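Only one chain is given next, in structure tokens, and it is the form predicted alone.
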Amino acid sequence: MEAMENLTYDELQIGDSATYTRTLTEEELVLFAAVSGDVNPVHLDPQYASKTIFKERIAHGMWSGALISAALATIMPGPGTIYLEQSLSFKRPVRLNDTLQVRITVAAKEPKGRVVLDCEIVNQNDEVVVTGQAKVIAPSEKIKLERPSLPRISIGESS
């Protein structure tokens, strides 16, 4: 199993950076709609989406936000991080099969274990799709653990 290890507040330095990569699949798009309850037809209905400015279905903006959350929770600072704030600016649509890379960089360290991180997400063409900033409470104790195994979830009719 893959291990996850955090960076504590004391270990983090301004300028430290990390990346997290994920590809948007049809299944993830539909599952995100199911979990969030956001069934806007621009995400789910190809015919409707074809008549929008995007000309095709696009991802939920908060799917990108969830990728930032995953990067903070699993990569840097990592396990034990407490998410406090997030600003997001959506620059380009995310389309099915886009591969996104989240880039997080320590921008400031504040009292009481708080860390401000600049966040940028780019697609496979290195086009910026989201920018923002997060504030977290970084872990004060070192943690190393195995990445949990998640159940496989599929979409389809139950029999």
Second form
There are 2 protein chains.
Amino acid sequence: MEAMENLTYDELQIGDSATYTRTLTEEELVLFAAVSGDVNPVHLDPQYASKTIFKERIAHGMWSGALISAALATIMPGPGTIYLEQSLSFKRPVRLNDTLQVRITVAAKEPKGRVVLDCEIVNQNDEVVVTGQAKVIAPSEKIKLERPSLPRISIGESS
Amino acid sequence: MEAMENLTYDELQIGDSATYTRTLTEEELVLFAAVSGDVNPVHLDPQYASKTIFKERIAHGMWSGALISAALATIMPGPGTIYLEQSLSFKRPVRLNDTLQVRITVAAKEPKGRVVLDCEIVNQNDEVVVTGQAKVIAPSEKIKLERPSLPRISIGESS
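Could the form predicted in complex with another copy of the chain be shown next, to go alongside the form predicted alone?
To see the whole picture, the full complex is given below, headed by that same chain.
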């Protein structure tokens, strides 16, 4: 069982960074539509998407936001982090099978456990797709725990 | 079949607002963990969550962000909208079975189709859980289309 270990406020130093990589699968496009209710056909319908300026299906912008939040919650600072603020600037579309690398970097340490992190996502061509900044309360105590396993999720035919 | 119809840049007026309501189910907590990779046990493990300051499982913060993006993409301005920026400030935790109402309000119209929208999410007790602001390129042409239906998604036992 894989472990998740956090970085406390005291351990974090300005300039520290961490990365988190993820590839957009068709399954994730469908799940993100389901979990947000954003069923815009530019994400779901290849024929419709082909007639838009994007030419093909694209990711929900907030899927990229979700990857940033996952990096903050599971890697740096990790478990025990309290999310206060996030800004996101969507620079380029994300397409099916694109592999995104989230990089978060400690930009500032503020009083009361507050930490500001610069966030950048690049695709497999090293093009910046999202930039932003997060503010969190970093954990004060060390936490190490087992990474929970997720239930099996299966996707059927369109109803 | 339900239809989605957008509001064009020309149709949108400062002060116009729209709402989108959604209840956090256990299934959505699990799906959001799967689609983001954020398997932090504060979202998934009731026993772990009971020992945190939240006392019980809470939503991923970015799930609220996803609801805002869904409101922008499917209701106002709706299909054809291009997402440029989003800021989010997480004010209060969202708990299982909380019903959130997203309200988006046109705050400013800028050149080149740009529209700024204030975003606020309140829970069933009328407490503000998230505030933020979005910037989009609003559609220039009227689009009316059928709301796509999603495949059936089923969640099994933890593997």
